[in-house]
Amino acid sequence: MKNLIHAELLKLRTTRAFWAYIAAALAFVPVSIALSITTASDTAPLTSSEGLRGVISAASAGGLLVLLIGITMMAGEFRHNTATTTFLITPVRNRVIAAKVAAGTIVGLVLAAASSVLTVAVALPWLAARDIDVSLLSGDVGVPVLGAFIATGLAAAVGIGLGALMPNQTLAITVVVVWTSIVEALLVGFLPEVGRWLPTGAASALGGTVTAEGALLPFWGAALVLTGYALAIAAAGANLLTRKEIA
């Protein structure tokens, strides 16, 4: 298994699209911070716990891109016609899925760490310039950062499962981007009683994002919901892949 994980990480490191995803994720961190600070409202001012967590939630900015990396790791095998070779070398397909999930999770955690450091480095001086003092040890920093690690780490497993369920990489990425950015975002905003139970709603709760309705799940409840989605989607993808005939 160790060799399989190393092989998956090597595939990622030698793919230009992977580095483009990483660069985009890190570039979005200061953008997210700027949006949170400049659009702070009276209902969640920057001096409040909700406002501060909304700013630090930028640490979760790479979640969607890690999900796309997961899709690429799995669906890319079919797009580039390497699936046959991969499964000939490792006939036990569940081992391949497990290695991909492990490698993707490592990438997610490393990206979450980089995003968290960048978030703190950008957000705290910016807030200090506005006479808002924030301690690194406060829950308003620690909770969103911990949530970023959980959400970003689980995103890879979700992406790999979706890549197995939808081996057409372009279709899978399109469906995911539309669903998370439009459909789920609307549900979280307008039907929070439904949206809070969906993956985007759970990830938002982990990241410390504030909604107008304030109806997201509590932190650990959101962690359990998102973990359940990740396990279910990854298991469904693995089950389909083990029964699928690959030419």
The other form holds:
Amino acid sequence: MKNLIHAELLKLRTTRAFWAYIAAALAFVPVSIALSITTASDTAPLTSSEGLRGVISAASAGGLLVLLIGITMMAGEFRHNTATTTFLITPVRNRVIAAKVAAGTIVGLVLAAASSVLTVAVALPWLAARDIDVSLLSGDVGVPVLGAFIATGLAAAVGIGLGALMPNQTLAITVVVVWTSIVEALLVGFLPEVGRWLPTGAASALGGTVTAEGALLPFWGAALVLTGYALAIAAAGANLLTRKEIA
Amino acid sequence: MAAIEIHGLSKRFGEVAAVDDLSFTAREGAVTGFLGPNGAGKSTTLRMLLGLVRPSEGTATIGGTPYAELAEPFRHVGAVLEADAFHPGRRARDHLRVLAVAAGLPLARVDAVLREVDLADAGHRRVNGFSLGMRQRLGLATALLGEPEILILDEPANGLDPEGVHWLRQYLRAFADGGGTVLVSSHVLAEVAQTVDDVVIIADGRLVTQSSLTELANRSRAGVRVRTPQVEALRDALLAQGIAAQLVAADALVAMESTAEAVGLAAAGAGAVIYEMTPEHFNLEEMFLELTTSEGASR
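Hand over the structure of the form predicted in complex with its partner chain; the form predicted on its own is what we had up.
Now the complete complex, all chains and molecules, led by this one.
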């Protein structure tokens, strides 16, 4: 299993697309911070706990890109015909899925760590310049950072499961981008009683995104909901993959 | 025990039987040509043998064990099923490194196989800059990574230039001579006729024949075509010598399974005038076509 995880990480590191995704994910961090700070509203000013958490939610900005990395890890095998060799080396396909989920989770956690460091390094001096002093050890930093680790860590498993369910990579990426950034975003915004139970709603709650009072699930509820989605989608993908004819 | 054993193998896609009760073997130390027209079920059979497609019925084993149950399949069987099975943005050497790591093989094997297929100088290049011939060789390098005893190649000559085909022939010959087992599919018999020891011919998912190439050649009608105004007299003279002859035109016949010498002697004895005499070599390709199409027509 260790060999397989190592191989999956090597697969990622040896393509330029992976590094482009990582660069884009990190580039989102300062953009997200800038948006939060410049558009802070009176209902959640930067001096409030909500406002601060909204700024630090930049730490989970890379979640969507890790989701897309997860999709390419699985659907890319079909796109480039490498699935054949992968399953010739490892005929037990559940082991392939497990190795991909493990490798993707490692990528997600490392990216969450890098995004968190970047967030703190950019946001705290920026806030200090506006005479807002935030302690690195305060809950307003700690909670969104912990949420970023959970949400970004789980994102790859969701992507890998979706990649197995939708082996057409272009279709899978299109569906996910449209679903998360349009359908779910609208539901979270306008129909929160539904939206809060969806993956994006749960991820937003974990990251500390600012919304209307009580619109999102509490932190631990969101963590459970998102974990449930990740396990269910990865399991559905694995189930389909083990029965698939590789032709 | 045969290295590869297919027994009663069938695959149905809905109503269509892609492979129908197929049985054959491939032995060690030999190159077995797996032949049939496009759509005959060759690829489906190979994919069932390799655990990628689930058989509807029957078994396919490697040394008595289904592929998926082999402990370290990549160390026993090397397979090339697609000409192009690489991430285009990955360097050739990295492609092999990934597989070596996954299969638990030493990284020294990566450079060894790159040398073996003459790609040592191209290892640092991304695969999207590779010609089809280079991709074919990288595919073979992939299959050789685990130092397998068995090689399974699906239409390896597709898109290879003549030089590449020649190189592949020699490679497979040497591999089998070294005790290895090779199963190589093709829809063109002539492509593999120079390399194979045994042939397995299928059409419409069914076995047409399995034999050695020599046996197959002997079965074909070698003969001598003769042009003479006295066809009847010559035919009788040939029959008297125990040589069957077939009239093919008003002034021509074919002496079956015979030689120019024997026909010449019989003609001299009968006083027949010979205008033209042509030894007809057996034509494997024609026979292959006949075998595969008549089987298809009979269904």
